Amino acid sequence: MTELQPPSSAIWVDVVVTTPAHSGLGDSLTYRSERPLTPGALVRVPLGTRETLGIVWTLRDEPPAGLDPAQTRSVGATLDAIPPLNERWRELVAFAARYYQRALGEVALSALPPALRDLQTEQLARRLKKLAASAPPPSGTDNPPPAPSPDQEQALETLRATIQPVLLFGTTGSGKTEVYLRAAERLLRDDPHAQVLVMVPEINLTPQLEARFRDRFAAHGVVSLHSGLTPAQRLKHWLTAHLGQARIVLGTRMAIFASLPRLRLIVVDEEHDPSYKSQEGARYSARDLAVYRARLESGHTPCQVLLGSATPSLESWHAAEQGRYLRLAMPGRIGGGALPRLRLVDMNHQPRHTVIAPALVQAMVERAARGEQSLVLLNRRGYAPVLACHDCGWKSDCPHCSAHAVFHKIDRTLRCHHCGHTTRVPRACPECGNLDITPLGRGTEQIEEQLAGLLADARRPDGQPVRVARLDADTTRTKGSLESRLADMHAGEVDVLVGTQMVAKGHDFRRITLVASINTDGGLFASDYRAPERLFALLMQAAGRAGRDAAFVAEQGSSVELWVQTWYPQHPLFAALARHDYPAFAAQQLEERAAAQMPPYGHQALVRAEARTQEAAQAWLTLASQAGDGLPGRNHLTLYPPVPTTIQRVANVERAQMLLESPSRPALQAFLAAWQPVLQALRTRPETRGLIRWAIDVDPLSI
């Protein structure tokens, strides 16, 4: 017993760990110390039989109540070399865990690169060493920007002058990504120590924009920070940030809580884009919390956020409305380049079975001839949604989810894309044995192999045929295969590029002057609320890659166009999409959102479970509504009854969710705060055995 007593010197610090919110063990666990430790720093402590890495949150002068100081352990090794964590990204972690309702510990230590845990001090040490031996050097020359347009100017000048948030409304081909540029540039020459965060929607922009800011800033460390990369470069590029020595980090959402100790700008590009929402672990926004941290950050040194996007989400539009935000707008294309033209097609009276109407063909035909290329957009990829047999009703199900195993002709496989079951097309029925199974809808592989027979006769300026390429997750799987049909693209190697919303994601293609979306009506009439303002962004976002360089447009004597193929030509959302008008269409939108007090009027949260049957699922759910009643915040929410989700059953799990809505968000925060501890203890009831797991999204995007 004499040895367990802890030295009289010893200190006591609470430490955060990777612990799930269910685990009941609390946000930290207090250990005891030989030596002094500074909040934030990177410790390994023992946890059960193991040790795991953890983050020193708060110091003690004594252990607290009901813990005995003789069966505390110790802190094990420290990671002195790193430095720690300071007190704004702590409060960053600290806010997201609680706002998104999940464990302190699963937010901080997410956080860090996974290469991370795994380290021991001497590793470390070497890595530092490599580290500091590669820094860039501190001065240099950067390569010359150009001239700045009008819009251009009048927006960083208005930049200089506020630390508000700052919503960048610039139509597409504006140069939005040079004001990013040069906000950058002023900061980093004004403060040698300044660092910018840069974020990006998706993988597959990062290295595009990283190549424009190495090329401007070559004297100066970039990084990127997203899931494509290996373990050892995400260590590699956190440290470097960490440690200051790179000024501008690139990256995803998960770049949003990157340690960045003198961060002065913060830049969200895209900024309505749902990729910025995490849909799984602790769902949070990207978005949201850039704007958040600016704050924090501003609390020590003046930070910025800059949100742009040429069709803001409707919580960042209503924020510049009531004032919260700076709205800035750049109307205008660089080079004085035209908007394209709406060319509506009108399906009804196209031919039966059309599928590409052969005005839009013609079209693709001409513009091919003069060395000019066109995008189709078709937000579906595989050959064909479904396989049916006509004569006893099968359907190609996925055996594991309540959704179709989609057709893919190239490999003649049928593939769930819920939960990834693969499996041969059968060569009949497999329930009747008719031999004339046949394709349902279309993918944009179906619409490829379409196009290179329609355009069989075609030719190029050079005389050789039109050249039909695909860009979607199916041909970009593979290491280096994104860069390389974009290089392609760039290098005007291919005629007609035929894609999902991936290909309207920010790409500067040069010699794009028609776009043409094929399957459109599909978000029209979703059951989805925000279907409107999603279709309304892909079609704007699609139509700006169109015609971006005005003097190859000019040179061509050509007219830069957007096809819609559409059954319903009268539908309002068309209007404001032939002008071009993003602000009729949000006023539009946000009245209807008002009347209904939808968000950003009202406040949502979804709670999910995923049990074995349905029936546990909603179970679990219906006493979850009931073991509610009269918590803090009850009586200003309204809790709906739980449901099936849309896709009810994925990988053999049954899935439910219940949606919750307020108008006050304090109060909706309060009511999930103490109804926590109240969903866990629901785990032991037997009339919910079979749930496997349940979660609470704050601000859902999709219901």
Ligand code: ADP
Contents of the next structure:
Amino acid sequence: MTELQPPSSAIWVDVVVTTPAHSGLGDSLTYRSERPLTPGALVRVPLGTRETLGIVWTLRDEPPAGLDPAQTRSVGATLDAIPPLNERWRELVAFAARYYQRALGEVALSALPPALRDLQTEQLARRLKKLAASAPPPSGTDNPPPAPSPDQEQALETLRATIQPVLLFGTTGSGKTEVYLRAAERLLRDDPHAQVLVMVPEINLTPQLEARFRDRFAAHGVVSLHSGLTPAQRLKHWLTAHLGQARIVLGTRMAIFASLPRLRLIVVDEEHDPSYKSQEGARYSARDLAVYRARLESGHTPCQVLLGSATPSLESWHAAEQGRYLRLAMPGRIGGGALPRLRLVDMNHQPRHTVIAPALVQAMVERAARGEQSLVLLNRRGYAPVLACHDCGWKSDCPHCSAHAVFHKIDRTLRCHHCGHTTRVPRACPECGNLDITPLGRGTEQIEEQLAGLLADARRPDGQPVRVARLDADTTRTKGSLESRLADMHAGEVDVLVGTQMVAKGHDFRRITLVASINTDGGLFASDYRAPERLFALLMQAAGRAGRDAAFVAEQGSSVELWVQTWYPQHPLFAALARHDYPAFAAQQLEERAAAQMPPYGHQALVRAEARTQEAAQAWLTLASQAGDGLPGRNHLTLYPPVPTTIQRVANVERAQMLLESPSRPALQAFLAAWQPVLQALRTRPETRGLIRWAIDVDPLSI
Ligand code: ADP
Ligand code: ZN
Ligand code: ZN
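Mind pulling up the form predicted together with the ligand next to the form predicted on its own we just looked at?
So here's everything in the complex, that chain up top.
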């Protein structure tokens, strides 16, 4: 016992708070408390001149060495109306922080609803009281659920018998959602406290899915968690999940961090979707964390993870091949409908300047006349990617980015899709005064306009003109516009829907018999090695919107088709696509990846640096690279030279990146852990002046 010992009633606690990134303050701060506290408790603590929300992480028997107890501040109020965050939750965020190289406080606190940060204890108590007293949820409609198909039965049987992660490889329209619903239903019945987390890529795009869950589980409390909620809604939903009142949480990637004390099942729908990977802050993969979390929870009570897709990520596919995941196949569509037949349109044999092949237009005309719908996919919004002057070569570049500003005809603006910079279209070329400046390339806006022209004489069965609509980020900006556009499509108000990849995702449109991809080739030759995987998935998903109602197709006597316009019809990707053969495509891609030691065979991290000048960004990366010499794991790593990012300048900030690769994930992790503090220390070096920020992206999705 030393005389520095606090009064006998006081204890020491390490509290995790949000500290500025790279502040070097460490993961937690030590406080004293006159009251007993539990790990996971939410507390208010002084930090500098303000008070902030913190999470009690560990209790200490004595203050850490070097800490002056007299200088140690005391914990403020405890939010003791809220039960502490349990150990598994704390382990999950600690793992995510470690793995993705971010501060624990940043990851842990940003996993909580922001409204919790400013809430006083009394306000919180009032909210909780209201929650407890809130009326029982309305009951669902009386639609009885469909009897499961044999494939679905089989999948459910297997699910029941395994504790392994399961990859549900089910064709589009095979009824994967029904499997999720049934699995959840069974669990809720068997365990009166069990909770289920269902993750979807983008909740607004699939209001149908949410409706199906609400309908089926009305009595069990279904809440959603996503960035579209108001702070008050998000707090309420979070609390009901944390208190165990909500049995089903439906959310986007952020929901992986929801506190669910009785979590027994995690579903990741469309697990291949890139939006599961965060592109800011801690760049976590919610899919990968789902697998990790299920294992963590299983140390307590069995928790299953179910990844579903018609085009799984190559990572998950590979894991299934290796036997780490259990693969369940549902190859047939509900109702026995066929997948669309591929019709490759060889653009080399079309009339000059063809945008949409005449045969494709004709096919749409015929379908509209029979009351069927068509979907046209184009991966570029706006009217044209760039405006150009043919006299002097001027192009509508964004003044702040190394990118073109996109021409939007509808309001005659040039908009940069990277920084948002918007200007009016000039009346003449700003360089030479030529009045004839013209759009180059095409976006969804132009395709919509052209289709409307090409289909002007076409008629619907009721004799009315064919209606063309567009679905992209521009037409869905205002609140409710996405929902109303989707509703129009479902109601048959629209005959031809043009859009970006948004149109391909998850929708259960019932009357589509034709899907067309207008401008496909970009994805075939992009420098990004994941581009073919993404293109294949996109085309398969888009194709999956067609022919979903087998009875309708049969009644119509129609054929279901996927039209793909390409200059490279011989490309092997199309051969696999024609057979809807994802396994063959995956095998071929995995072979290439294995040969090049790329993911999932090799492991990558990317360091990105942003600076006032490209030289400064690269200079910092070079320093960083040198500073890595001799660190643990370094011998098993390749550090590539710094290069400018694909879009080098955004909003007047220059960006560069450096790739790290290793055949060993542990070696890469060990290196990053040792490197991180070294990089922070580099900030003080004079050579790094001009550096604005840097960040590490572990398992980057695009390089
Ligand atoms: P996926 O998610 O695999 O694309 P869905 O779960 O959306 O497929 O199912 C496709 C369609 O089939 C939906 O309209 C759904 O309501 C319907 N469906 C699913 N399972 C059954 C079943 N067992 N019996 C009848 N209809 C079903
Ligand atoms: Zn000019
Ligand atoms: Zn810009």
